[in-house]
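Take a look at this single chain, the form predicted on its own, given in C-alpha cells.
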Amino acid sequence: MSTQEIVNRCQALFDDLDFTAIKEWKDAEPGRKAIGYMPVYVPREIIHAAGMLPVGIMGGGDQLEVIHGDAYYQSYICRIPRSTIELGVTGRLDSLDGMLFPSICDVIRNLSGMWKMMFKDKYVRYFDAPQNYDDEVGGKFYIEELNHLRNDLAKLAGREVTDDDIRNSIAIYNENREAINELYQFRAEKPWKALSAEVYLVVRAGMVLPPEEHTKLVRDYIAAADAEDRPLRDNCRVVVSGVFCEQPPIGLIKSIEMAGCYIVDDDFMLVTRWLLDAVPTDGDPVKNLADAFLHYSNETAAKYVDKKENKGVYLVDSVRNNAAEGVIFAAPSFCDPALLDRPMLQHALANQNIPYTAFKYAENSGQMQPIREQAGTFADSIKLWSA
C-alpha cells in the first residue's frame, strides 16, 4: 500500500464516530466483546487476554456537536467528558460492553461515576493506579487492581483468563509498542518523510484496531513513507508536551508543521508509549505488568511523581535524544495535570537554556490562525537566536 492509501484508511477510522470498525470486529465472530478506555494508560493486555478488543475513546473531536453532554458538566472543565457523554447518549458507543476510566484527574473520576448512573447495563470501572512506587506498597496495591480487573473481565467473558492468555497478550503488545517506537524513531530521524499529522492518524488507528493488525499497519506506513520522495524543509525541530488526554484537532497538528516546525516527539495517546521497555513474558504475568508500571513507565504530567526534583527530566531528555531545538506546551483548557506541571517543566527547560512557548486548545478548536502565528514566531526566534 502507498503512504496515501494507508493514511486514507486511518483518516476514515478517525472520522468514523459510529465506530463501525468495532461493530464489524464483533460481528465477525459471535460472542465477541469490546471494552472502551479513556486516554493515558490502562493495562490493555488484560482486556486482550480476555478475548476482548480494547478501544480507545478519545472524545468526539471537532466533528461532534455537543448538545446533550453540556447538560451534564459545567463549562469550566475540559471538553472531553462532555463529548464522551455525547457519544454515549447518542448511541455511538453501544457496541462497547464496558468502559474503563483511568485515574488521571477528578474530571475522569467523575465521568466514571456518571457512566455508572447512565449505563447501568454496562461494565464500568474506575481503574486506579499507585502513587507509591515501592514494590511492597504500590506494587501490592497495583497487583490487586490488575487481578480485580482480570476477574471482572473473566466473568464478563464467561471464561477464565489464564496466565498464558496474559503472557500471549503481553508479547503482542510488546511488539506493538516496539513498532510504534520504530515509527517515532523514524519520524525523529526523517521528519520530512513522516509528517506528524500522518503519524498521529496511524497511531490513532490503534485505538480501534486489534493490536496485531495495527502493528502491521504501522510497519507498512514506515516502509511506504521511507520509500516516498518528500522535500526537506528548513523547519525547526520541536517536542510537543501536554497533549496526553484530550486530543488536539488534526488541524492543530498541521498548523504547527505549516508554521515551520517539525514535531520530533510528543505525548499524544500516551497509552501506546507508556511502558518504556518490553514486559517480560516469563514468570507471573500480572506481577510483570505491575513492575513495568512501577519501574519503567513514562515520567510525565499524567503520572504522579513524589520526587519533585524529577519533574522535567524526561522532557529535557526528550529534547536531547531527539535533537529538538525547543518545546511547545500545548494543553487542553482547564487540564489540571498538564497546567499544574507546566511551571516546573518550564523551569527545568530554562535551567538547560531550552526555548519554549505555550498555548491552550480544546478538541473542537476552530480557529488555528493564532496558533499557527505563535508557532511560526517561535520557529523564527529559534532560527534567529539559537546560534
Contents of the next structure:
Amino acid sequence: MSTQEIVNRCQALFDDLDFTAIKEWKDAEPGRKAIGYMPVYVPREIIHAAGMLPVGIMGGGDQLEVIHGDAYYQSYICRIPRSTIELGVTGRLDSLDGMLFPSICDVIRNLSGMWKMMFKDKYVRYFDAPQNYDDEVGGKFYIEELNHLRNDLAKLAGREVTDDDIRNSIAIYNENREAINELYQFRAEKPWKALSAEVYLVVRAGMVLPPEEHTKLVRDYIAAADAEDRPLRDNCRVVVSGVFCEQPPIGLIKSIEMAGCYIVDDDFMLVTRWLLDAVPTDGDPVKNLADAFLHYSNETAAKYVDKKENKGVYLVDSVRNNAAEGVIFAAPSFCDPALLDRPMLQHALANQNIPYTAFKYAENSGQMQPIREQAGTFADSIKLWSA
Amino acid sequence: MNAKTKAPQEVLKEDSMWKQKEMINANYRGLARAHEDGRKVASTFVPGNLNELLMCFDFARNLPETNALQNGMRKKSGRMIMEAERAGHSEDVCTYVKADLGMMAQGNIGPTGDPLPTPDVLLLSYTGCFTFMKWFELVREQYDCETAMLHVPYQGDGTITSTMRDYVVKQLKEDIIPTLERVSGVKFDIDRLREYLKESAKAEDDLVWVLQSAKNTPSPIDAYFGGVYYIGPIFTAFRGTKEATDYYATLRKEIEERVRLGKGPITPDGELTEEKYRIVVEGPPNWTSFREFWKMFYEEGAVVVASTYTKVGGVYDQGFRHDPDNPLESLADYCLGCYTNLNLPSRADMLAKYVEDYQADGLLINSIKSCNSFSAGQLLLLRDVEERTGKPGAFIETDLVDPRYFSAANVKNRLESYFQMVNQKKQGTGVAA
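What would you give as the form predicted together with the partner chain, now that the form predicted on its own is on the page?
Every component of the complex follows; first up is the chain already shown.
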C-alpha cells in the first residue's frame, strides 16, 4: 500500500465516530467483547489476554456535535468528558462491554462514577495506579489492581485469564510498542518524510485495531513513507508537550507543521509508548507489568515526580535525544494537570536555555490562525534570530 | 420579603467562635515563632491530613488551603492570584494554588500578618484531589526541604478494600514515619499517637452531635455557613489536641442550649428567628464574599441543614472515628474516607440521604470553578438527587478565593428564584422541579 492509502485508511478509522471497526471485529466471531479505556495508560495486555479488544476512547474530536454532553458539565470543565458522554448517550459506544477510567485527573476520575450511574449495565472501573514506586509498597498495590482487573475481565469473558494468555499478550504489545518506537524514531530522523498529522493518524488507528494488525500497519507506513520522495523544508524541530489526554484537532498538528515546525516528539496517545522498554515474557507476567510501570514508564503531569531535581528531566532529555530546538506547550483549556505542570517544565527548560512557547486548545478548536501565527513566530525566533 | 433576624449592633459571636478565632490566631503566631522556639514546621493539606501523626514529632502545622481561604475572607487573595498569573500560571487553574503561590511571591506573610516560616518538611497526603499533587510539586520548587508523599487510592467502587488500607499503612510505616523521624529528630511513639487519637474521637463525637442537631426544626445551626467555622479546628492543626476537645465541648453546650430554647442559627446579623427553607448544599463556599453570600440565604430565611463541604476533611457523621486501638489503620481509613475521595454514586447517596434525614426542601449546588474534584459531575448529582427525593435542586457557580468569579447579582437572582420555586413546591402550587 502507498503512504496515501495507509493514511486514508487511518483517516477513515479516525473519522468513524460510530466505531464500525469495533462492531466488525465483534461480529467476526460470536462472544467477542470490547473494553474501552480513556487516556493516559491502562495495561492493555490484560484486556487482550482475556480475548477482548482494547479500544482507546480519546474523546469526540472536532467533528462530533456535542448536544447532550454539554448538559453534564460546567463551562470551565475541559472538552473530553463532555464529548465522551456524548458518544455514550448517543449509543456510539454501545459496542463496548466495559470502560476503564485511568487515574489521570479529577475530571476523568469523576467521569468513572458518572459512567457507573449512567450505564448501569456495563462493566466500569476506575483504574488506579500507584504514585509510590517502591516494589514492596506501590508495587504490591499495583499488582493487586492488575489482578483485580484480570479477575473482573475473566468473569466478563466467562473464562480464566491464564499467565500464558498474559505472556502472549505482552509479547504482542511489546512488538506493537517497538513498531511505534520505530515510527517515532523514523520521524525524528526524517521528519519531512513522516508528517506529524500522518504519524498521528497511524498511531491513532491503534486505538481501534487489534494490536497485531496495527503493528503491521505501522511498519507498512514506515516503509511506504521512507520510499516516498518528499521535500525537505527548512523547518525547526520541536517537541510538543501537554497533550497527553484531550487530543488536539488534526488541524492543529498540521498548523504547527505548516508554520515551520517539524514535530520530532510528542505526548499524543501515550498509552502506546507508556512503557519504555520491552516487558519480559518469562516469569510472573503480572509482576512484570507492574515492574515496567514502576521502573520504566513514561512521564506526564498525571504522575508524581518524587524528587525535585527530576522534574522536567524527561522533557529536556526528549529535546536532546531528538535534536529538537524548542518545545511547544499545547495544553487543553481547563486541564489542571497540564497547566499546573507547565510552569515547572518551563523552568526546567529555561535552566537549559531551551526555548519554548505555549498555547491552549480544545479538541474542537476551529480557529487555527492564531496557533499558526504563534508557532510561526516561534519557528522564526529559532531559525532567524537565535544565536 | 426578608426573614426575621434579631439585629445586634455588632457582628454576633458565640463563645466558641471567639475561642476558635483565638486558636487560629495563636497557631499563626506559633508558626511565625516556630523556628525561634526550636520547633520544626510541616506544611500539609487539609483532606486526609495526618495532624495527630505530625504532633507525635512536635511539628508546627501549616496548611496552605487554610491560608488561602483566610486570605480570601480578608480580601487579600485577588492580588495574590494575579501575582501568580503574572508569573506564568494559567487563568484556568485552581485559585487556592495561585493564592498560595502569590502569597509566597509577595513575601510569604500569612493572613493574620504574621510571617509564615520556611517548612522543614512538605507532607503531601494526596487525598481526593489531583491538584494537590501539582500544588505540592509547585511548592516544593520554592524550598529546599524534605518531602514525603502519601498516595491515597480513590474509592472508585465506593468501598475501602484491605488492599487500599494496607497500601496506605505501608506508606505510613515505610516512608512517612521514617521521614518525619529524620526531619524532626524525634522517635515515633505509637502510644503518643493513641493518646492524640483518643482526643480526636472525643471531638469527633461532639462535632457529629452538632452537625446532626440540624435535624431539629428549627435548626439551631447553619450547617454550611456556620458549619465551616465548626469544622475549622478539627480539619486543621488542632485535631487530636485538648484545645479542640474543649472547643467542641463548648460548642456542643451552646447548641444544646439553642435546641432547648428552640432557637434558630446565629448569623452575622443576629439570630435567625424564622426558618422558611431547609436546604442541603453541595460544594465549597465562596470565601471572598462569604458574608454577602451567607446574607443571601438568611435574608430569605434559608437555613442550610446539611452540607458536603463540612465532610471534606472527614466524614464523621457516617460513623468514622479515629481509633486509638488501630492507630495507623485508622489514619488510613480516615484518609480514604474523605468526601472527595468517594465516588460519584456514593456522593449521590449521601446527598439524597441528607435531603431525607434532614427533612430538607431541596438541594443547592455551589459549583466552584477552581475545584474539579468537587465540580466535575455535579450536574448529574443534581438530577439524580432530584429524581430520588422529588425535591427541587438548583445550581450556582462561584469560586473559592478569586473575587473575579463571584457575581453577586447573578447569584442572588438565582437564589431568589430557587427559594420561590421551593416555596411553590412546599405549598403544592408550583410547577414540578
